[in-house]
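Below you'll find only one chain, the form predicted on its own, shown as structure tokens.
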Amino acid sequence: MNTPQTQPRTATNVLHNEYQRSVADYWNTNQNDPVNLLLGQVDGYYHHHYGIGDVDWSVLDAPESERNDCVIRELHRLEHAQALFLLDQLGDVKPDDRLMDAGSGRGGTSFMANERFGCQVDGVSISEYQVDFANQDAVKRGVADKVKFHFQNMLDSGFETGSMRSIWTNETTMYVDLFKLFAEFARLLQDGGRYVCITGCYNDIMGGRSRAVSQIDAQYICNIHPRSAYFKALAANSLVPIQVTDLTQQTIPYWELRAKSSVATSVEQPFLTAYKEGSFHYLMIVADRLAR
């Protein structure tokens, strides 16, 4: 597998500014976040995103000694369902193709992609902790020759032009400039290659960020983009949307269950408020790269 490095990747040349350093520090130091760790321990797939689908509310009726475990498993099932839905959109991927997981976290969806398609998968993260965790997991799974995780910046990946059949971002675009990001993806994708994005975005038809959206920004040190910005940035970079799916109603049950769980934090209510008032949308955008 080709590697993207022409010089050693260090924090100095991977992290471009103070904001990126603060984001990397957030993920490097939140190593024991139970939302990610407890759910990942259910079956070994560690996700850093949220869930979709109908909740089995009977988990709340389980005996007290079993209830927490049942809720954790149900939350993980919903997150796993979201990742499966994303993979369904990647197109006709062949075993000799190459995929990129931009903002790969601890690697859950990258492993799922390799299992489904049998192809190479390169995960990218600015968190050195996440990269080390995921690479160790790849070794344990026996797929380190096919699934690799890189400490690098998805705005400047270093991979070869036209080397990727498909690229996805799963709740990671709110940390970067969309025009720069999609320019890099347009460079990396083959002609006709597929990009899939699942993201939260604020509804700029209603104006600027609502109070609830601003609270989410503050919690995760991110900069949630307006919905319109995605389509402007895609159009500017030869990426043509072929499908847009509003997942907002499908993700609300996940947040309602999480609010009743042992892993609840202070962020569940802002998410629920923003979704229900219409100031925040949970979208999936599928786009293909125009021929050069």
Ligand code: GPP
Second form
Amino acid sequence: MNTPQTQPRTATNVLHNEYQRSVADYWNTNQNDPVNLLLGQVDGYYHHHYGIGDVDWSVLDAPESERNDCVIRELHRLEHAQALFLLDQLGDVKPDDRLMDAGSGRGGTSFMANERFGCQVDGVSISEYQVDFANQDAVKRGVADKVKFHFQNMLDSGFETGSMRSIWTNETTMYVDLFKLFAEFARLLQDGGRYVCITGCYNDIMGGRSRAVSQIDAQYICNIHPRSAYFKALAANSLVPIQVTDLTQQTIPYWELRAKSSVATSVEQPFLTAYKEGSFHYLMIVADRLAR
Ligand code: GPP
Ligand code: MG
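The form predicted together with geranyl diphosphate (GPP), contrasted with the form predicted on its own above:
Next comes the full complex, and the chain you just saw is listed first.
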């Protein structure tokens, strides 16, 4: 059921079950995360996703006093490149259009989208800490009238039917049921509207979750979906893929560098193992909404 947007959002009506409460608790209490804060401080864009592209390995040859900073900057550059690549897929977005960032974290990709397209961007997150952080950033940037972050559940956002030109999820779909999520996106998107998804998914061509994939799930309290589930759930919800890109080879260098960095968190080895053994992919899927 859709809660009307006018009803105040509280933990009671945003978080529907114990699982969602534990995910919200994780992101509400994960406030001292150098891997995201130090990277965000490089230029003020705080990301909660990984990076793509070739690493400039010369950063490891910098003088010792500068090396750590150089590595942080390089990791941030790769994460920023991932967000730019995602924005490239959002379609011919006009200033009067409206976009939705489903699972908006500290807001990095939403601010970039507003700068590129000049349009309204609505981010939703079930972490009140993240929503506050991103809204404060919007005020500092002077864009609070255009970029708004909402304490809302992306399965039940309450926005108007057909109101969104494009929606993206940047590594957030592993927290939700895909059939429910894509039903909500199909409702929100205008006819011909676009959905862009960047995700990690396990390779069910090879069977079930590998140990490394299970370790990633445990680290983040998520449930990584099989590759096939994305296409079944899109097809069931009038969302037609136009482009599928396997970004796995492009993200491995980021993880190799992160593993050698001062901000490594121990999830690096499971990611590298999973990608290299072929049990896990870093995938981008672009899909358009069929006309009603
Ligand atoms: C990165 O967030 C994304 C997730 C936690 C979801 C899981 C993603 C997969 C591709 C499986 P982050 O930037 O907060 O993570 P970290 O703190 O490790 O950098
Ligand atoms: Mg991160």
